[in-house]
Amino acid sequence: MSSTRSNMWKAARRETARALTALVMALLVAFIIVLITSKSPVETFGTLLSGPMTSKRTIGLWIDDVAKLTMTGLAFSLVFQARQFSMGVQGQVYMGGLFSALVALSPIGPTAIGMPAAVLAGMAAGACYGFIPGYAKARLGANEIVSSLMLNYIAVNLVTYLVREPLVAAPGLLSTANFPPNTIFPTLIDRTRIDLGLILALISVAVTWFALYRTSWGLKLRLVGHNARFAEYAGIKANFIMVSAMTASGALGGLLGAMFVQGQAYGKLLVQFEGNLAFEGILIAIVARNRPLAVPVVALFYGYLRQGALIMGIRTDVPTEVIAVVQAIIILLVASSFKFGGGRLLARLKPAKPATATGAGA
């Protein structure tokens, strides 16, 4: 038992050695990219590293940030322990948000359930949207890859068109009518963007840990990610766990689509709405190591280094561009699973133990 948590404690260190040494290398790269175009780099990357924090309203930005990667992350996480590549989330982000919306705007949402019942139409979407890639592979063999972007490519076209012509609130509007006030989520901090969508993220974080590591489902479905043939040798249904694995992992897509149009940012249905928000949950998915406890501890800090880069942009005479560059140059380095390698010439360094006589006068 002490053995096993010692390995635990090793790889902890090691996994957070790893992360800390990549994320200063990035720093240091994106210091020397604003040193090269920007008039003031230290004043701009000052900028960098305490934008998030400079003002009230920049710190609910951050913390709302957070809450929504950590849902992007979570959906990704999910489905890559069952080593399943759906890239589906985006799709299920927009279809959730359309249900929700769906459900705000019609005669429930001026009602005490309003609430509740769009949260859950738009996690029942998203759910129904991640069943479909996993159906298709399942039944027809169909590549998960390209099923769900091709998914995701129909729900955004389809959310765009809805708005702009039947649910567009004026013409030229890109945007519903606002949802009824009690359909909207609480603020937790008020004039800030810090609302009921974080207390969500963490519960989902619970949930989704309970469900991998304390439940028969999370172990079979940890055991078809490890292998999926042993695992059907073992009697377990690996179609089954894959698809509802991708049907769990919707369902945390379309609650992300949720918490965009009901939260404070909006309160309305939006044409483009997620901002690419979703795809950036693969990187939060990959350093995390698809652990869901370790999802909103780098979310927290991959939030404030996008905020940051937002801020950066606006702020200082850093081109948009090269913002960009800084932020792929991070989300490279970060993601990367580099070992240490000068493990190998210290222990060639270090004097050989005399070997112990063992049989002398043998």
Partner chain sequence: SAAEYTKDKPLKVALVLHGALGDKSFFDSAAAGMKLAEDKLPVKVKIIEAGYQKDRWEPALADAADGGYDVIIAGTFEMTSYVAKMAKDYSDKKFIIFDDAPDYKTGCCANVLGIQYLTSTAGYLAGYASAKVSKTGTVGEILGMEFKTVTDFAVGFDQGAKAAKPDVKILKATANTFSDPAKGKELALAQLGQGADVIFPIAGSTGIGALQAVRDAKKLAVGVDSDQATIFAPTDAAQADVIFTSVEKKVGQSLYTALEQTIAGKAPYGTALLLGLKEGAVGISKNKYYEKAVPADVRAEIDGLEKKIVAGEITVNTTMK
Second form
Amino acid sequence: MSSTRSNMWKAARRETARALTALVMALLVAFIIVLITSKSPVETFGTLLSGPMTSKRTIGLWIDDVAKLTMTGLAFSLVFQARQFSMGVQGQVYMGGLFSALVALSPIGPTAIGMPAAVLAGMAAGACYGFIPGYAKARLGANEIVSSLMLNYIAVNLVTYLVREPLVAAPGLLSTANFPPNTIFPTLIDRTRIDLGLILALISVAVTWFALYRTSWGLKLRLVGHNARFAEYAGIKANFIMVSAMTASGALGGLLGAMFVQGQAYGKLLVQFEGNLAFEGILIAIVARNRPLAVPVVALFYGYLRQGALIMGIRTDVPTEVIAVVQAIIILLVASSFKFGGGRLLARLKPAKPATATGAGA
Amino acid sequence: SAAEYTKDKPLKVALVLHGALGDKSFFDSAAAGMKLAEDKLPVKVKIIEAGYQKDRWEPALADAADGGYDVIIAGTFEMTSYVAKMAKDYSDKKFIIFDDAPDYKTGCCANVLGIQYLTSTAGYLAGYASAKVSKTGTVGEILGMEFKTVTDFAVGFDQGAKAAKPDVKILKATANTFSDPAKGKELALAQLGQGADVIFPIAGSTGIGALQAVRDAKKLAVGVDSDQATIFAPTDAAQADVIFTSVEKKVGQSLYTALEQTIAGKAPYGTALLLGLKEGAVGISKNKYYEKAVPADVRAEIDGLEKKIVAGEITVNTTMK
Amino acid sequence: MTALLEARGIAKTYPGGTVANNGVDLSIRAGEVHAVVGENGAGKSTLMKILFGIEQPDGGELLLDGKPVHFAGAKAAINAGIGMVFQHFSLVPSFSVYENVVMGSEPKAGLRFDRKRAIAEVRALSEKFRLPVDPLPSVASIPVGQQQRVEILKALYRDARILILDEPTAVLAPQEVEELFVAVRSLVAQGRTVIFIAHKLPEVLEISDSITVMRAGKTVAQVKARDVTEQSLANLMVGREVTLKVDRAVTDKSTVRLEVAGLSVNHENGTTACADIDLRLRTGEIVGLVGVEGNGQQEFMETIAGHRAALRGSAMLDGVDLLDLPVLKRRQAGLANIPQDRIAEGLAVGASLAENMAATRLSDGGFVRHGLLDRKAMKANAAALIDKFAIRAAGPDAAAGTLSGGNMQKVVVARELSEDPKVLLVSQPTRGVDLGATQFIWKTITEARDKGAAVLLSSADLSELMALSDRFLVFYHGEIVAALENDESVTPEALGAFMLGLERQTPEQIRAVSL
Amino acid sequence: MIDLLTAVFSFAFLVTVVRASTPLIFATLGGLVADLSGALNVALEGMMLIAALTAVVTSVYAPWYVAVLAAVLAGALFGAIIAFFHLKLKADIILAGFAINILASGGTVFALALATGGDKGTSINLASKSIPAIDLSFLANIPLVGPVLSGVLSGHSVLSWLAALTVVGLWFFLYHMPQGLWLRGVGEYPAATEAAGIPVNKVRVLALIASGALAGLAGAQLAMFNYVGFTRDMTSGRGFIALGAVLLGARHPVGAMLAALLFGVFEALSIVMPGLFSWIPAEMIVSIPFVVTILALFLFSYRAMRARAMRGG
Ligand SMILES: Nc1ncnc2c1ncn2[C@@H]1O[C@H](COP(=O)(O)OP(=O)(O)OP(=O)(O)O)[C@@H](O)[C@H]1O
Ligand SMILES: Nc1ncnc2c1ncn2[C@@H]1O[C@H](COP(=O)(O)OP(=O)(O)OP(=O)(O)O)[C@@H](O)[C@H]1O
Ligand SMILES: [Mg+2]
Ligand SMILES: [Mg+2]
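Could you give the coordinates for the form predicted in complex with the partner chain, as opposed to the form predicted on its own above?
Expanding to the full complex; the earlier chain stays at the top.
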């Protein structure tokens, strides 16, 4: 037993070392690009590295990003662990944001239960939206990648329409009225974006970990993920588990939606509020190897880099677009040290073949 | 006071764009105003492109507020609430929001200058001219998205077109995106197919696609925000040829004026300016293309209408009030 | 006369540290059938992969016709006239037989893949080497025995002088083995050389001229087949005495445990898998389902286990119709199942042993309370089973995928027997398993029987069936065509006649034994 | 309703459908080739964008067909880059694909600014060329069927014809050429092809390169015909729609084309409809293709399921 534990640590150290090596290489590439494009490269590069730490506010932005990246990373990890490749977190975020807004702006909003009610409404909406592709797959065998991608587009358009027409604060705007103050997440640190959302994200990490590794549902889910045929053989209702995993992941996505609109960043519902953050959860989940406890750690590093790059774009003469190039190269290099996830996705698209000993549980 | 700012010790200005330069209309116009200000006034400008991600806009604004600038400029209703919030936190700094204004009634924004444009007044003239030059009696509008600064162009355009020809047929399409030129082109082709021979795209890059469809069909188009014929003229004469006028929203000019007044200590911070034809902040381009496409008598009528609007004799509908 | 193909001092260590070959010598003469034998993991397949160029040796050398050669990949080996049929087939399932045969060396007409010629060539080849198989259907739709012929044809199509067959008989019925041997002899008669790997020593002795024995990555002996007996060969392989005798204890067979009546099942493509099956299974007995693979016995087992829907019929276990129940309820009713493919069906290789061993019981109070896992109980259970079944593993937390094949099989057997099932379904329990492990698994199954379990055994290995079964039910084209008590009068030949549909009993004769 | 019907059953509508579908067909075929080889190419979007810019910039200095070729090469280059990271450095293909998308969205704008001397939004400062349409209006002179023939066949981009040819060509390649067999084999069961002496990795690399080249054609059509010029993010999610179309089209070139055409029809409808039904919110019209895809997917899956159940599996 102790030997497996020490093996675990060895594996963790090896992976961390690999990721860090890649990171250093990536930063080197970033420096070269900065060297070419910036008039004061050292300063610019310094901004990339230290940007997020320059003030309480920027630290707040970073941590707020981490909370959100953690949520989307968790949502993807959960479905990936069940070997479902639903890409629907984005749609769930929009539906979650929408329903949390509907409750916050309803008569319930200003009451004492306004905030939790709005959060729960968001989670419920996200769960429903996660349920649809899951159910369609279980009952009809409809490919969840396609259906969830399409549902994303529909959710984005639906929210745009509702915000623009029926829910709009004043004609011609692209947002609803501000939510009642009591529905907005309180800040944890004054004058930063760090708010209740961070706590919700950390609770979600703990709950997801617990559900996956300490409940029978979680074990069933992982067994379905490891080998669905075996799960059926063992008497596990694989379809039920699959649908419930996608629904639970949807609830996480919906919660992220509520965190967006009820958080310090907005406090209202507006069009395209998610800014394509949801998809970055795929990167987080894959690098974290779908393990809930690793998700916030990866989010912390990735969020720092993301924030540093954005601040570099704002403060220096390196155009914002170059940052995308740096980000892309970093992802490529870090990815080159992780041989996981995609293979599973492919295996999923191909006729079932027994997997060999790939990544063990956390 | 005015004496404070010199070339060596300039007024430090940050322009925060919730997008990026290169849109050939709105942001570029604001940036042009900044360039003019740097040339002519004791002003040093930093343009910050915050990109298209909504949750980055407030941080970029805050970063500018933290960054030692005297005046911070941002545009459109999408930024207003952030500017209002920031104005409270940084009461020693000045803020200018163009194309929208905060709600001063809440008493929030003594250090914020709002600049709004009555584009409908210029839209009216363009609509009038379009209906007159249309041979088919059908004109088209292509909107990027339906929000008030966009629809304001359209309501004025509609009213003007109907004033010229009560039975004019107006086609309307919304692309739902400002960044899909292929889609804009398709929408314009569809409207051309339905008989429109003048098209007014109000849709950013999507609209640029629409202009191309008009160019290929050799019909007419109305440009938006800047004098788009002049922008196209050096590289694409055929394109410039069909843009017989543009509804100009002179963002750069009005920002220049606002900075000039700020230096002179005369800018009315704490209020909103609603600028239209009268103030010269909007207008239609009257260039050689205009003269070629619009008969002299119609041009005279339009000049007359312009005077009446300025004098308040014609009330133009608007979504801005 | 120099050897046609020679390996000298081959060494191979896999990344991860497994030393698979450690000084292997092999010398093959032209025109012989050369068997390579050894326990599971002795390094046979690895050696073959090196001969075929898809693994690179860390040391040693290969000589072909006395000249040193180096194969950078399969292509090089193929060009040198070596062909290989893998232990795990390498056929593309959705492709047709002829496509699989010619893939990589297709006949062309201009840019086109000349299908007509390919089909004709495959037909001709299959006649020439007496390997009958229809070139047109997809590989997924033909029985395993034929798939293997496709593999052999594939090698012959590339004009292999030396054909490597890695455990070709493990999946074949006796008649199919005979057919294979006919083909092998015809190959040798036409000047080809065959390297042959098998675990069943009688087969090895029957077909081969020379035998190389491997143990733990080394060559321990090379002998002439006529110089050895089964027993002496087994001793060489294992290094100790092995016996494969099973005691057939007298048990109480009075109670009917499982009563199947009128059971009919269809394949996915709508054709009949088995029709109107009636049988009774009593406590303390093993009933062997005999049949060439693809005659419905596997589908029958899967239906009882709950992985396939029945068209009609019933299967009563102590008065409850299993067919109405979901898998979990069937298990709770006392059914256990050792599936034919342990990795694909019987295990989650990425999960730990503790999890694998509890997987079938996640709804009873033993391991789960209020929806929460009792991890202590799960680990204790796994530790106990690891101990009891002598499973070689790091511990309950080790991932199942890190175990050797034989040990994986033990994990499945241990889990399925841990609850003292009333009815035990067993499919191909010793396929690809070496002597020692076979001995162990047989012992385990008979012990379960002695404790009162009713066992249904399906196996492609006739000697296994004959060693273990109390009764035989012979499946042919989805029907039971014969039912026999296992006594001295029953010979493999007699069973084979039924299996191939050459003979059948009357319904009365069948009912007398099957019920 | 009559308006809608006359609009839909017009030659102009057909031309619109073909024009809107052409980039999707290429992109879908690109996705298909990669998918069949066993790699999910999520970078179609980014490859199209890079190719679009390449086409526009090249066409300023060279004839249109050279520009199209350049776009194909650019797509192929990025196919090779993905192949390098995925197959050689063992990077996860999804991650690598997303990285290419990010690279494309920023890199094209940066490169555009370099090419135009500072413009980051559009290429209107560049005198870029268009792909010619093929005018077959002379067919109208044929008695009886002439007008219909000319209406149906005339006015499509050269690349639309190439797209049709590519579908047939790819079908021929996949099912009638040895190398097509290899490609499908590699995707379905690589071990089998390896044992048959087929260079598995080479096949995969070539498949990804071909996938990029096809995405390159999609980008060229988008930036040299549907709209002539480049604007930031002008692909607007078409690469992801193509990914869906691969699966919807049952992983067959003809199916892929039909799926792409389905999207094209609804894109064209969403163009035609606002003129006719101005009361329908724009967002709803834009959503039609997505709703239809989902319904089609559910329906097909349901029917496949029923068919399986009928056979009693
Ligand atoms: N594909 C593989 N990758 C890495 N290690 C493997 C692989 N297959 C097997 N091993 C390791 O090699 C060891 C030996 O495996 P092998 O199957 O040859 O065992 P064995 O000695 O034959 O045992 P048994 O008789 O139970 O089959 C195993 O313990 C396993 O950990
Ligand atoms: N790809 C691999 N990676 C790591 N270890 C491997 C690999 N393939 C085989 N091994 C290990 O190498 C050893 C020799 O395996 P090999 O397959 O050659 O045995 P074998 O004699 O063919 O056994 P069997 O009779 O079970 O087929 C085993 O311990 C096995 O687990
Ligand atoms: Mg073994
Ligand atoms: Mg072997």
